[in-house]
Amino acid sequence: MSIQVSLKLEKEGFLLDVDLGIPARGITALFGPSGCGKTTLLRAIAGLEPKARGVLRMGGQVWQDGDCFLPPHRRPLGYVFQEASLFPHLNVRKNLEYGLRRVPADQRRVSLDNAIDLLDIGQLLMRKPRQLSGGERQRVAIARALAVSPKLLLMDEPLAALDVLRKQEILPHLESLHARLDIPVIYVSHSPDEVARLADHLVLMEQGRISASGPIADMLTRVDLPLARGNDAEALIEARVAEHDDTYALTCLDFPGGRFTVARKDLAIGTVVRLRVIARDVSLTLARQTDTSILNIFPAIVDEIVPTGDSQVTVKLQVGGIPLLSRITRKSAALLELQPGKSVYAQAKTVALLA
């Protein structure tokens, strides 16, 4: 099943022309400039957009087809603002209960206690808007939106109001929806980093159009995107708890191209992660070396080689079949003699669990 978006709107001399399937599990980011189109395309699904023309289909059911319009109040989705936009004359129970009224009680797939375990706001119930943090009100609009037993959930930006310490309170918390709840999510956000840690499938936007789309680790290594191609280049791999070394307080993590070994994480065996590693971060060898501080060592496959600037190369590289990013001097591939398929070692200086 997934999420069919076939939709045009001119508004204020902004057209927005997007053909686009969206998967009907996980989270997918819809990222890309300020002005590309995000929040308006956002709204076209929510049906806040009536003269946005064309299909849209959620599975089966069809949301909008020429004259087949659901108003927003009849479409089974659930939406978070940038701001928590509370009732501030109601507790935050109340506040909760108010969306319950139109969702019958054999159609709510997810309680009203789930939701606030979910965020973990049991202890905020009794108290009004003004008594909350900002973070404690984004939670509570999360929840809100939840508690309407969504089949799509709609996320503008949620964290942008928020400082850094009110983000990493909220982050986990998205993080567990994601694990917990069968509930897709398409998720608005100009931050590189939310998108590394939350995104399933990237969706980018430039001028109200889609200019590519695809599974995040796929995205964030094509050479022909932009991505690739910045200061912050990266790859993200999927990881799996080995063991730990109590000698040295490390954590070993698995993945098909070998084992990275990182700071010592309190995670239970066999727990699955999201690594990170910076292109730059990523130097390579002809030999293995031995006599090296870096432990994170795997043999790799240039896969493709681009300009970046005058001066540097990007190197696209298969790891055990995952894509890994390395970024060095035009000069270096030139004495590596480095081309497509030939043999290598990645040397990954630096890498970042994203937890």
Contents of the next structure:
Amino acid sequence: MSIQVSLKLEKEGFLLDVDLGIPARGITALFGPSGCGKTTLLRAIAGLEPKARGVLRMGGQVWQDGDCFLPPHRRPLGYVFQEASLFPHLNVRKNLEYGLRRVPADQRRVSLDNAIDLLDIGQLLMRKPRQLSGGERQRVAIARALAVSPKLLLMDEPLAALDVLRKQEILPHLESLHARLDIPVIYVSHSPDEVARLADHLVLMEQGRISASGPIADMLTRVDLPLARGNDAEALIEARVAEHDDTYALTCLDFPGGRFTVARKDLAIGTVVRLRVIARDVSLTLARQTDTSILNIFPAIVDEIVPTGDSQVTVKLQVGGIPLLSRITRKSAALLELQPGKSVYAQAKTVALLA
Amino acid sequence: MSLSDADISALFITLRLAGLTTIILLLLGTPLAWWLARSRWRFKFLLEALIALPLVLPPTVLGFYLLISLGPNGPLGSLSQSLGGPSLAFSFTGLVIGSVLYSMPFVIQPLQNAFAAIGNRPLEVAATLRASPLDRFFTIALPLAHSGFLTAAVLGFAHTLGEFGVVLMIGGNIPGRTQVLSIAIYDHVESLEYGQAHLLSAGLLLLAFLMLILVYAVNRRFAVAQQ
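Let me have the form predicted together with the partner chain next, following on from the form predicted on its own.
So here's everything in the complex, that chain up top.
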């Protein structure tokens, strides 16, 4: 099942022209600079832009096609706006129930208790929105959208209006939502950090158009895209917790290319987590170093090399079939005589566990 | 000193006129104000100017044209008579029609401002929470505009209480039927009955002041609560 979006919309001199297929599972991030049309696209999907023309199909259901236009209140979706936008005249419980009461009982799959529990807002139910902090408001708004049991959840930079602490307060809830509910999400963001933590699928937008889309790990390491050439280029690797080393307080995680060792995290054996490896932190050697402090060393094959700026190159590697990026100087690349197909060892100085 | 029978009936006619006018204006004005607040029609300003006319027009001008159109040869008067109704000039019904037009901006403008102040967002949120347009209007727009309704109702009522020129032109001054308080006061002054005039004037002054106090007090509490 997938979501098919081919929409065109002209709005105050701006043209949105999008033709896109999105998997109807997991979190799809719409990523791009401000003003590129992310929010407009999300609004068009929700039916909030009645002038949008084209086709919109959600699995077998047609939301829009030619003259057929399902108004927003007939589309089985949830929408979280950038500002929480709670109804000021209703308390938290009434806000949560507003959508829920309008969904027929046989279509409810997310219970109110479930939504309250997921966002941990049980103690706020009797308060009015003005008595809540920014982070609490946004959690209520997310729970309110979930309580309509949406078949698709649209989130428009739900964390953008919050400070770093409040973001840290909400991100874990979004991750558990991802893990515990089987609701596809389209998540608009311009924060690479949020995208790396949450997204399974990435859609890049530029000036009203889709410039590329695909699974997150592939997209981040595609050297033909700006992400892999940026200063913060990174690779995401899914790994499984294999064992804990109590002597040195370390955790070992396996992935198809080998074993990562990171500072100990309290995670059950078998848990699948995301690791982020920044390209700048990956150095290359021709022979395996033994007398080094670096723990994470993997045999790799050079896949592609692209110049990045005057003095540097970005090297895309395959480590057991998993893409990894390394940012080194052009001089080093020449000295090591790097070329596609060459076997090397990749040394990752730091590895961040995203969870 | 006490009120004469004529004064008491003038009081009841005035209250009935103001009450009826306010109710009619709220019923007609709510959808109109909603439309004015939401519509992007290019020529909307023409309608807005038309509604605001009674604010600047001498009441006698409005009264004069009403008298002509409500009379037996006017469009409204002849329509009423062809339907078997009475002539509208010099009748209570005529007064109501005149008052509705005369007080219209006092009801429409607060409502329109209150609806506009809600903005699009709460209605869009409600739409994504499965609320149909009518549902959104009743469950979101009306509650959020409640202070606008209070202002509109009180201003409409108070302004109709104070109406003089229009009533004089189209109502005549028939005690017990179309004589309202403001005209009764005028009559008392003409007949040098200053005591009676004082009683009615002070009563109206107090009533108008109390109603405005109510509006400002509620709006202030509302504004504070929003912060």
